[in-house]
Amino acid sequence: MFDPSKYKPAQAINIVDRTWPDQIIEKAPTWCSVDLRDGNQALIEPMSVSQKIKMFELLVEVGFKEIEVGFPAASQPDFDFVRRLIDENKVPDDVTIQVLTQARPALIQRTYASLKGAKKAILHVYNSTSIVQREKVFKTDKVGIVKIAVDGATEVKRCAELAPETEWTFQYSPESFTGTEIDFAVEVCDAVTAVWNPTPDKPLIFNLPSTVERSTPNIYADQIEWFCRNINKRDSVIVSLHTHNDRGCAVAAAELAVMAGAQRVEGTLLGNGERTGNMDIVVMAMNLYSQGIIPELDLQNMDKIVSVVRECTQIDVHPRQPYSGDLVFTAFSGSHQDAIKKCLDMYEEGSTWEIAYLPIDPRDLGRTYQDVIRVNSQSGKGGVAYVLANKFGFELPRWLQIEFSRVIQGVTEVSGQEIHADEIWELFNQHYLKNEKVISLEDFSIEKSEGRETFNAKLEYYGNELAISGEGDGVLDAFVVGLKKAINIDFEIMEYGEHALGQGVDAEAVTYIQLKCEGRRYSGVAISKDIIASSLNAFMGAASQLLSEVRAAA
């Protein structure tokens, strides 16, 4: 039954002379990613190994200083991971390392086990304060929560002094804050204190989760307001903020609460989190960008964001979210693809940005005019990826739909008629499959070892034999290495996608590649019985169509 009674509203706190509506952001927050640790536990499937150093790569390479390793006490793959990372000195000198970890004296002591020999790092540990789970989960007092508190402040205390040779940060949160009566989270976090006894110097970090999203941001905005005027030795407390996206606003609510007086804010690249995800780093931060701020982290390549996050998380990325998406510069409206034309026409470099329909350049995340302005025919992309796919067993990826609507667009322009699923076919096949190769295969080799790859092979370039040889962490990561050291350009694949044509031993495999060099894009498809020759075919298309281009432009 529908039955809104059974909820109670969130309930207003009493801060009538509230100041954060009258303030403007004018710096970016310190960020701290826990994609490793928050967006790590929230997956179907956890990361490997691979990718959670794939990840961590592309967080340093973003530009945190600050991220969330995992949670070592709870899990033996985090704490290896943590004790790799460590180990490995993959950790650059200016970024810290974040651990996780209940306010439990065994916990707590694993949890060191796991940093020992870290240069830098942040200890951050928790308990619940909330209503709920004091009354129904833990069924105690304050007095037993404002206990485990501070037994578990004073066992992190004792076992940093244990181990000098780091330089260690206190972070505390009062988990659920939000649920939480502001006065008490004040009162548990200042027995914090008092055992941790920070200086400004040398200040603690309070991180005071949404864990559950309940109210609108303005309350959240608040909430942080009150505890950042009643807090004791506010200049000692570093305020940090954590909000999960259960009524869509978590980014709103950091933004307020940021306003509001928190200086520091945890999330995740894309969202990815727990039921409807973490706040969403990348949005918040580009928000900041789109108004004229630093943002203290590189999005300029958004597209190898995109394709990280998305390998390692195994999510996709919805075309329309902000920022990220696929299709948020594409116009399929007729007037705006209209206004769109007429702004950029009169844009002069340099100047400031104001652009009908578009609120940044999309440019500044590596992406390029060309998907700005799109016509859709009748069917529209959706059409011609249904009659591949029922038809001939295509599973075009997304990319590739948009691509070939493309091609299919220009003919039925032409025709004016309707276009048959044989045309679509032939158009696809002329298209990707029997379109000129400027470079193929001949011979090759694959050695194997330690988990690696060498591929050697003689390629027909252009009439010519080119000899090549590679090592990489797989077969097409060979190849590719290989050639680019050969022709000497620079390129990425961007996308991958392979799937079986039909079903049983025998069926054949298609493989999908998207390349990308300065910003444009080619594509490449390609059938076989042997998935390797697949995908280095699928391959060779695209670099055809790449190589033909840089030729054409020499």
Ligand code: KIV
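So that the term is clear: the rigid core is the largest set of C-alpha atoms that superpose within 1.5 Å between two forms. These figures come from a predicted structure and were not determined experimentally. Numbering follows the first chain given and starts at 1. First, how it differs from the form predicted together with the named molecule.
- Annotation: Cα of Lys52 displaced by less than 2 Å between these two forms, core superposition.
- Remark: with the core as the superposition reference, the CA shift of Gly144 between these two forms stays below 2 Å.
- The Cα shift for Asn464 between these two forms, taken after rigid core superposition, is 2 angstroms or larger.
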Given for the second form:
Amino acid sequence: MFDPSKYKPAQAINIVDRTWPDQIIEKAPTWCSVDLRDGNQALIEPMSVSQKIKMFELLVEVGFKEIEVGFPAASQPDFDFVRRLIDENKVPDDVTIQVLTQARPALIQRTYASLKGAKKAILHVYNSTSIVQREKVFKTDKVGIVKIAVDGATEVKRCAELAPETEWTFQYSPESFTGTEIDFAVEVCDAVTAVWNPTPDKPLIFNLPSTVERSTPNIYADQIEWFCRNINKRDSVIVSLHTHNDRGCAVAAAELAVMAGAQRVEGTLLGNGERTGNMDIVVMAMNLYSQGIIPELDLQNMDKIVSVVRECTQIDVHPRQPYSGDLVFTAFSGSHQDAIKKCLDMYEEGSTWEIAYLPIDPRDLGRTYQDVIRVNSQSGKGGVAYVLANKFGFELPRWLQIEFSRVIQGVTEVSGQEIHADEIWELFNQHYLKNEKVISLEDFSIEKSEGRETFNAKLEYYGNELAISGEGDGVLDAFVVGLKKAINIDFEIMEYGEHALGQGVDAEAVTYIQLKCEGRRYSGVAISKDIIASSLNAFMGAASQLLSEVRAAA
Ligand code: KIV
Ligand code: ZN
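Okay, that one was the form predicted alone. Can I see the form predicted together with the named molecule too?
Below: every chain and molecule of the assembly, starting with the one above.
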């Protein structure tokens, strides 16, 4: 039995005049990837050195300018990896590496040792400040917590002075910030500020982790706004966010907190990290991009990002993970497919992206239109029509879309599976282009007099020769008259459509025809270089269906 009395609701922040709900994000924050630290720490099998190098190269390629590369004092492989990056000169000049350490002098010293020779680095020091950690883990009071932070900050400063060849930036995280009384979080951070003495030209970073996400994102945003308003030397501080996804709102929390004044965001590609993960930077960056903001990250080769992250973390990407999942540009529902097709048909290159059901252009992530629509038994006519038009050039008239989508629906209902473009094409061939014809044209002649056409032809009809002759307003009309007379069956042409297939000298004509006989309808499709041959053959395709049915019924 659930027992809700076991849990207490998150405490609201007393900030009645909050401003963040009215803010609009107008530029991307500074991104910092923690894939190689928080992400790596959370893996069942931590990354090997070659995987770390691969991940680091991807992060650089994607455009991160700040990358947390490890926790060198806590892990020898992390120490060795940091050394390798520095010794092998793998860090581009415009990228700053960051390393994490607890606020303990011995660990800080070892961390500095890992960074010897680095051109620039962010030294990230943390200690837990929350009520639970104070009371249950460290068994110390607020004074004790401030002392840990101040002693750590002092040691960070001292070690940096011993290594002036490196350009240092200091970062402090009051770990479990969201579980800390907000005025106490400010008190601890102010104590750190007093030690580091930042200036607007040489700011420090306060990173405010939602180490465990426990509240709705608006409360986090309130905490950030309150913090930004109340800390000392705000103009010398970069406020950074570090959200985890325990309630599934890590991205939303970071977004609202940027509205509340934060300038920097830490997270991972595709959201790997402790428990439910860190906030997914791909999602937040693409959310910004979809609002017309330059994301400052190059995510255009999403397939490569997914493949490297998967290889390095051994974790699959959910097919519905926003932006990166395999199915995010796939519409299974027929009405969605119809709407997408209509919007895509009207879309002009370079204009505003307003496509139903597709919040962004799949091509921006290196995905293609061909991947947008897949067809299954739920698809309806839109998906089938889209595939035939975009992959094979056949612009099916509406009546044929409806008819052929039933064929596809029948097949997919039996298989229970999605159907791929090539199978759709094969079925289209079987049904219309390459189906067995019981009637075919051997030879024909056309005479024109006083606006009327006379059509004389020799047909093969169930293996026998059949001569026909008819007169009408056009060739097809004359053919219909002649055939009706010869086989003594009454039918009429209900639908007719044609268009060019391809361009230039190789262009062919495709014709779609539907006949009606005693309330039933029969369709034919044919292609030919010659428009008359294409319409006569389409007619015979439809007539063949009708005649086979008549014979079967006889
Ligand atoms: O989630 C967290 O609190 C952290 C800190 C060490 C920044 O990862
Ligand atoms: Zn974290």
